[in-house]
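Next comes just one chain, in structure tokens: the form predicted alone.
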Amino acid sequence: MSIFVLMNLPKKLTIKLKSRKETNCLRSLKAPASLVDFSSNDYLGFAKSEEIFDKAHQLLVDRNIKQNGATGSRLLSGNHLLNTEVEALLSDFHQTQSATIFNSGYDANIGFFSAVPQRGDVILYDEFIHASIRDGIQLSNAKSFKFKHNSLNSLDEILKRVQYDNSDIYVVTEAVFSMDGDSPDLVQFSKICQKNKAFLIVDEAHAVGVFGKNGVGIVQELDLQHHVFARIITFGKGLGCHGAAILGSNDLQQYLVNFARSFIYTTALSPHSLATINRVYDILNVGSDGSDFGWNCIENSQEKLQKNIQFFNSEIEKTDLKNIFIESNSAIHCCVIAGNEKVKLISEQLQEKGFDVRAILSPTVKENQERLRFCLHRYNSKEEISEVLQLLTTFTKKVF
């Protein structure tokens, strides 16, 4: 057996790791376990769909596409015909001029916010905005200010203070917040942005597939698609595959292709990933073979998921847990249990009983806002929901 002698970590990094261990918030990778799923983002069960897998494979076979990788960035050798085909499909489905595919939601947000707002511009963001957007904002030359979570008054007050000459103002929020499961009043947000001539950006990562007819998302459900400057959608959550796209005008697409570094300097998605996105949208829309499979699948999946969300909320009402759950009508439900040690303990106890419920620790969320994050799916049974909440009631009584 070979023995490799590697250099030790620099002292500063060792100290940071030690601090994580001492505060009981050290992250580690764990092998997947065969537990009842209350943790994945596969809300509709599409990630595990054999039918989608088979349809994606058949598309590649029918087109005689025998290629494992993209071979390069889209500006070089990686702009496979499936890219433009899927982007046209996305544009039509989401009622927008253009869709620009990125390799992930993180890449899309990094690319947009580092490239679009310019020096002298202003970005206003919800205080609970996703880390990928924060990272993109940090790479931007624009000024940035946060407003209180989902607060129209806070946004309005800041807008009055940041009206500068020759400055464009960008307002960013999420359709469904990943760590709370709640949503802003997008209708009123849109009106405030129109009044102040601000550009509204909405991250719909946890909304597409789950909300709106055929899973179009909340922006289209509210008929706001023509009042939003850009939408970021991802395929790795409710749609069960991989990648992301920025929806907007043709001019925005042209700008991103020229200036978004996370688009320009990365190998494109593989043909198989694009084929999977294609087949998923076939299901969201109408089957290309003329069958009604697509309509039945998405409507049934959405209906089952919505019933589970309603049942989960009704079961919370029957327990003493309501006051520690953040109100949500999405697939994400969070139970706030302050302290990394406490919340990790209860998560481990639930996993020992066969339920995959994960703890969200600080610094991912603010200190004393640590929580258990329950993700609901169309395939969770009522019995599973009732049992996991009964167990949670028992375990929380021991720590409070």
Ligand SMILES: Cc1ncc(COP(=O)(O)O)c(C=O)c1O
Contents of the next structure:
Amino acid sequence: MSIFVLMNLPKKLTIKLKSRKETNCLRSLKAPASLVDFSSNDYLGFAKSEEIFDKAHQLLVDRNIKQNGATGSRLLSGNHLLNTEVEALLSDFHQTQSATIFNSGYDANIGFFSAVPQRGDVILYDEFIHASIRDGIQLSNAKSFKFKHNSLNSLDEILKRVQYDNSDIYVVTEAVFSMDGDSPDLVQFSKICQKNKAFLIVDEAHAVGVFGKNGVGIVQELDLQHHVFARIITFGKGLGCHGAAILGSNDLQQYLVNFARSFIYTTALSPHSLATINRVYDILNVGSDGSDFGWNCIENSQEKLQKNIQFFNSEIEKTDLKNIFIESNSAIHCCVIAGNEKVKLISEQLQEKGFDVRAILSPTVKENQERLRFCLHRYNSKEEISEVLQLLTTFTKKVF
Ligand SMILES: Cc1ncc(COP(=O)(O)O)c(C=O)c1O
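Return one more block: the form predicted in complex with this ligand, after the form predicted alone shown previously.
Then the entire complex follows, led off by the chain already shown.
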């Protein structure tokens, strides 16, 4: 192997890395190990489905689409017909006027929040909102204020203080919080927003595929789609593909296509990615009639996942761990173990025993709120769930 001599890192960056090491929160990339999966976002097992892979490939073959890359931005050469086709599918399935595909949920959020709220407007966001929304807000010229996590009172209080003349108010929350697994009372959030003429935006990244009939997500499960200004759905989590879309009115789509920089200045998704999303939505659409998809049938997969979520919760009830777990009915379950060192140690011990459970360290979460995050899947067995929780009980006893 050749050793290339390259320029040193600037000193300021070296100091920052050193400080990360000292506070036990240096991030590093690891090769995937074949452990029992309690960490991926592949809640329904779609990412590794051979049937979906084959069907996506077949769609490309049937249409004679022999193209590896998109070749450009959607506004230039990259607007493959599959984009508009998938967007039509999404609009129909999610009961909205338009769906605008972005390359990722990160891109969708920075695109939306940097472009939509204007100078003089106000963005109110949950204090635990995802980093992609925070980054979008930072790029925006609007003022922003956070409200307490899932707190209607806190939102209501701030709304009373920020009613300025001529300003639009945007309220953003998540249908399922990525680092907590819990959900806001969206019915009440929507009512407060209606009362205050605020525009509600809901990020459904961890809800689509998991919640609602055929995986439509929580907004539609609650029949709130007409009261939500925009929904961000992502394909890389429960749906096992890649990419994202913003759901909203036709006017919103026209605005995003003209002003969302993360939509405009980037190469579009490849035809293969679009074909995969197309086939996955076919499965969602087919629903209970999808016998030809075997275990992939959405109802079947959702039901298995829901059973595992219930089983996980019932197992926690039997242990002393209940107090440290954040209450959740989603696929994400978090157990707070304060301190980067402690939480890392336990995650390493679980990994040594064959279970892929990851530690979420500060600064990703607040100091003293470090946690282990268990992602549950359709394919986890009851034995795996019981065993990992027994090991957790043993290991936590040693550190508390
Ligand atoms: C709530 C939320 N929104 C958006 C994203 C970003 O989505 P993507 O992974 O498609 O960039 C994530 C992923 O971590 C998320 O958890």
